[in-house]
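Read the single chain below, which is given as structure tokens and is the form predicted alone.
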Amino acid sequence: MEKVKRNILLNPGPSTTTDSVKYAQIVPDICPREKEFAGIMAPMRDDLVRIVHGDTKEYTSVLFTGSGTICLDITLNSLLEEGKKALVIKNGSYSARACEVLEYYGMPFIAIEQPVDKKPDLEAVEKVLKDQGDEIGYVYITHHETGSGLLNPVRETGALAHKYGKFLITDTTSSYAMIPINVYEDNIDFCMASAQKGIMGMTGLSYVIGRRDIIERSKDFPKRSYYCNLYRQYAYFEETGEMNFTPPVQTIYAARQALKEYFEEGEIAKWERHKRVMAAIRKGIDEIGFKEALSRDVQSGLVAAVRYPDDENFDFEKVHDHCYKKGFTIYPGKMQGKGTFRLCALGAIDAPDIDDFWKVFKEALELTGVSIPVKYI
């Protein structure tokens, strides 16, 4: 097998992924309604359920073509009762997509404003279920907040929302396949991924894992899309094993090997190996002098949200050409007001790939200009 340039993506997704996962989407070409094709998908959706340790009796995993976002449109519009809101729990860039789905929709909802660098007050989501849990249908949460590398309290949100007898969907795409999830120990109902992330496969695919019990239950509930129903495109994997429409088929070639390469790692060492990333991320931060926007006490150890110093002559966009240019991809931040940008600890990549990116990094510094160690008024 021929290698291909080896890029190391530091951004947070699509991912750094192996030459086998590239080259298992060169395949003879094939239809996907053969029978052949749909025998894919089956332990597949197995697969996709055994990682986040649900039985599949109770959980499904429900495969869908798009973004990572063509999910949380799915799960926010499908699962929501006649007459019931949303309670969303909203600190950060994607918990506020997740109001901006439910507002495109004309979707009843409330949103709990909380900081976006500190771990949400869970008196606050607890009193509003005191208060107006009859009218909620379910609480939503985002695990890990891309933007900012926050990691929230999913398993004592998702007690809360069983507590007051509501099921909880959270948002999982960046951390799904990286950070050992369980769903009975965390209290998830309903969570999310996509193939370029935690299983380091390619982009097109994205799936829902959730409760066998309320997706059948929703299948009387409004009906607000067509092709982003979740009990619809569930439904007919359950009765011919396809999907509705027309699936990713070389994507989906590519994710069975990944998903072959994520259980052969190894569920605990795939996530020792991110620490390992993420701690030679840090060590390179902590010697140039760079400042965080987050405290590490409340950070997954997938990103870190890095702030820009305050030196006339750095200018990010000069730091990450040179960075691509050898190589190495780094990546704007996401925080309202906030000059960041973000190194991620995902994908195909381990320590000593860290180690060369800060040679690189120095060296972009170095000539724009910037002082090392960086400044901070």
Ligand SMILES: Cc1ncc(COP(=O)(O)O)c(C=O)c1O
Given for the second form:
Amino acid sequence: MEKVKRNILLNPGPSTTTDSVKYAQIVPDICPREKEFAGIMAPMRDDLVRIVHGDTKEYTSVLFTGSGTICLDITLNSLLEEGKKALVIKNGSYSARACEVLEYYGMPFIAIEQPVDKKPDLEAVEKVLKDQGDEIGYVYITHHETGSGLLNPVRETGALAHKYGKFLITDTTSSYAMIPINVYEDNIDFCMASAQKGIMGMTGLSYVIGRRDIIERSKDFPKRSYYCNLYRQYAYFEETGEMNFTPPVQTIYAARQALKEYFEEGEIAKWERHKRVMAAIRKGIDEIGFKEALSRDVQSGLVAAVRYPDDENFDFEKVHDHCYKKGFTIYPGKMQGKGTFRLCALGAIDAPDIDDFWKVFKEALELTGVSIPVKYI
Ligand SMILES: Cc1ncc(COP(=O)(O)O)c(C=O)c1O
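In place of the form predicted alone, the structure of the form predicted together with the ligand is requested.
Complete assembly follows, chain above in first position.
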């Protein structure tokens, strides 16, 4: 197997992949309506449930062709009963996207606006559940707000939702298969992800993992989308073992290999590796004197949102371009009104890759005339 040029992606996904995952896409042409292809997806659906420790009799996974946002769309629009409102904890760019999805569908919802750099106030959430519980269908929270790196208290939010008889949907796109998740202990009824992030596969495949009984119930909920309906895709899978419409064939082969490598590495060892990567990222941040937008105790440990220094020579584009030429990709921030860039610990990388990255990054600062340590006024 010839080696493929290895780029170190420090953006929040798609992530750096192994060559074996890249090569897994090179397969003989196959019509995805063949039984052989359904035979690949069936164990994959179970594996995706296993990652979050669900019992496959109670939880299932439903695959879709699309990027991560398709799962926000599907869960939000398919799981709201007639006459009910969605309750969204809005404290970052991805929960803001969830609100936009609901607006696009013209669906009723309550957004609990919270600061983007702190854990949300769960008393405020409980108050809404207590006062308006009868009106609410489900509670929705982003597990890891990837724009800022904030980790939300899913377990506690799920416990509150359950206390008031609601189910919990959480967007785990940027935490699934990285931060260990247990759907029972974490009080999760629905979560989601896409193949290019946690499992370190390719783009174009996303999945919702959730409770079969609620999916079955949702058969009678309003049908708001034809393509993005959870029950419709689930029922088709259950009946035929296939996706309703054309699956991303080669991406599915890559995902099969990625899952094999996930279980070989192991949940805890993988999370330890991501933690090592973040420790190396933080070491460089401290050495250069950078400041982060969020205090470390509220961060996921997968994304560092680094504040631009107060140096007129600092130019993110120039630094990015220098690093990119040398095989390292850094990414702009996603925090309105704040100049930040992001360094992420996803993907098939380890601490030595980050040590190499900082050498190149420092070179970029020197070349552009930014003094080290950097300054903040
Ligand atoms: C938390 C979260 N949700 C949703 C998405 C959307 O994914 P995509 O850009 O693949 O549609 C992302 C992507 O980074 C994410 O981090």
